[in-house]
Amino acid sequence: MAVGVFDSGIGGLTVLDALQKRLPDVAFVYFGDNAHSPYGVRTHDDIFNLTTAAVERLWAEGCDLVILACNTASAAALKRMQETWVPPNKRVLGVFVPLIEALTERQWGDNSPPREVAVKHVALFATPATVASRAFQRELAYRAIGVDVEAQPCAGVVDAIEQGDEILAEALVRSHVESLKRRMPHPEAAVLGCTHYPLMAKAFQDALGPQVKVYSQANLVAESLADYLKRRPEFVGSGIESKFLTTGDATYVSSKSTQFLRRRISFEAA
C-alpha cells in the first residue's frame, strides 16, 4: 500500500520525512519535478498542467491518494483539480488546511462557522504564485475572523535551496523578513507557506525574533494524513514499494537531498 507525495523539487521531503515517522507501515512514493522547479514564478495554467502530469505518474505507481507537498501547487491548482479533474476513486489533498486548522486551534475536519482567534497578526512567507493566489487568506477566512495577514513573496529562496546554496538562501530569508516587517512590524505568528522553507526554519526564526511563533507544515500534515487514513483506509493504494522519482538529474537531486536532510536519499529518473 503506497501514498504519493508530490513537490516541484526537494522541499516536499520535509513533509515526507514527517509522514514516514508518523506512518512507518505505509510505503510512500515521492515525485520531485526538479526539471521544472521552481513553480512559484509560473502561470496557474502551467502549474496545473505540470501538477496533473505528476499526479498521473504517481497513480501509475499505485498511489490512489496523493499529497501535494507543494504550497504553490496546492494554492494554484488543487481546487481546480478537485472540481474538474480528479476521478471519484482517487484523492488529491493539499497542505494548507492542516496548517490553518493549527493556526486557528481547530480540530481536524471542524467545519463550524468562522470565529475569533487569539492570533490577530500573521506573516505569510510563500512563493510569488502562492501569494498571488490568495489561497491561504481564502482558507483562513473560512475558519477565522479578524485576522490580519501580511504576505511576503519570497523570490529566489527555492532556487537557492534547490541549488544547495545555504548562504544565499539565508541571506534572502533575512531580506524578505526585513521587507515584511516594514509593513507589519510586530507579527504574532509566521507561516512558512512553502515546503522548502522548513529547511531554512532557523533563519526565519532568527530574523523574526523569539517572540514570533513560526508555523511549518510537516508534522501537521503528517497528523492530518494519519487521521484521514484512519477514516478512509480504502485510499491507501495498491503500490507496495517506497521510492524517490525525479524529472531532473537523479544523481544531482540525490546529492542535494542527502545534503539537506542529512540522510542518504537515492532518486531514480521518473
The other form holds:
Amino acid sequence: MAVGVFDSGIGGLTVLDALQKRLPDVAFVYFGDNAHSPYGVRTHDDIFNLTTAAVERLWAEGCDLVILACNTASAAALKRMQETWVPPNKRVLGVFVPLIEALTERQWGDNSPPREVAVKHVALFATPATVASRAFQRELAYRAIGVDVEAQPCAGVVDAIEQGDEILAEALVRSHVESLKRRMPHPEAAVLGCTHYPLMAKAFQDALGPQVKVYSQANLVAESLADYLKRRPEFVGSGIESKFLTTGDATYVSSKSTQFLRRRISFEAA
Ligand code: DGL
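For comparison with the form predicted on its own, please write out the form predicted together with ligand DGL.
Whole complex next, starting from this chain.
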C-alpha cells in the first residue's frame, strides 16, 4: 500500500516532489496519463472517464488514498467522482481546497459562513477546462465574499511544457499574463491553478511583477496531506517503494521528468 498521485502528465511531479519532502517515510505511486495529455482541452465526460480509469489503476497498486495532483481533473471530475463513484473505503482528494484555504486564511474543516478576506483581486491562471468549470470560484464563494476573480485560460502552456519547449512556454506565459492584465491591471494575488505551471513560476512572477503574490499548490497540498494522514493514519499504507507509471512512452517521459525535477526519475508502463 502507498498513497497514489495522479496527473494527466508530468505536471503533478511538482506536487509529488513536495509530498516526498514533507512525508519522507510515505511511499507514493505516481500515475501520469501522458498518452492522453493535455486534459485541459477535453470535455468533462472525457476527463471523468480518463481520471476514473487512472484512479482504478492506482487502487490496484494498493493506494486507497489518491491525490488528484491535477487541477483540471479536480475541477472537472472530482465532485462527480466523490458523489457517485468513490466507495466508502477509498479516498480521492483534489488540489483546489488547500489553495483556497491558504488564500482565505482558513484552517481545514473551518465551515463557518463566507467572510471578507484581505485579498480582493485574484488572477487565476489555469487550463481552459478548469476555467470553464468555474470550480475555483465555486469553492472560493463557500469561504469568502467580495473577492474579484479574473480567470485566464492558458491554452498551449501544458503542451509546451510536456514537449519540453521552455522558450515557447515562457512566451505563452507572457502573453497570457498580458491578456489578463488588460482585464485586471492590478491583481494582488495570482493563483497558478495547474500543476504544470510551477515549472514556469519565474516566468509568471516576472511577467506579473514583484508586488503580486504568486500562489502555487505543491507545498500547500503537502501540508494538507500531512494533516489528513495525522487524522486518518489508516490511509498512510505500509509500502516502502515509490513507483512511477505512465500511459505514454516510459523512456521519453522518464527523460523529460528527470530534466524537470533535476533528479533521476524512472517511469514504467502503466
Ligand atoms: N497539470 C494539470 C492541471 O493541473 C493538467 C493539465 C492538462 O492536462 O491540461 O490542470
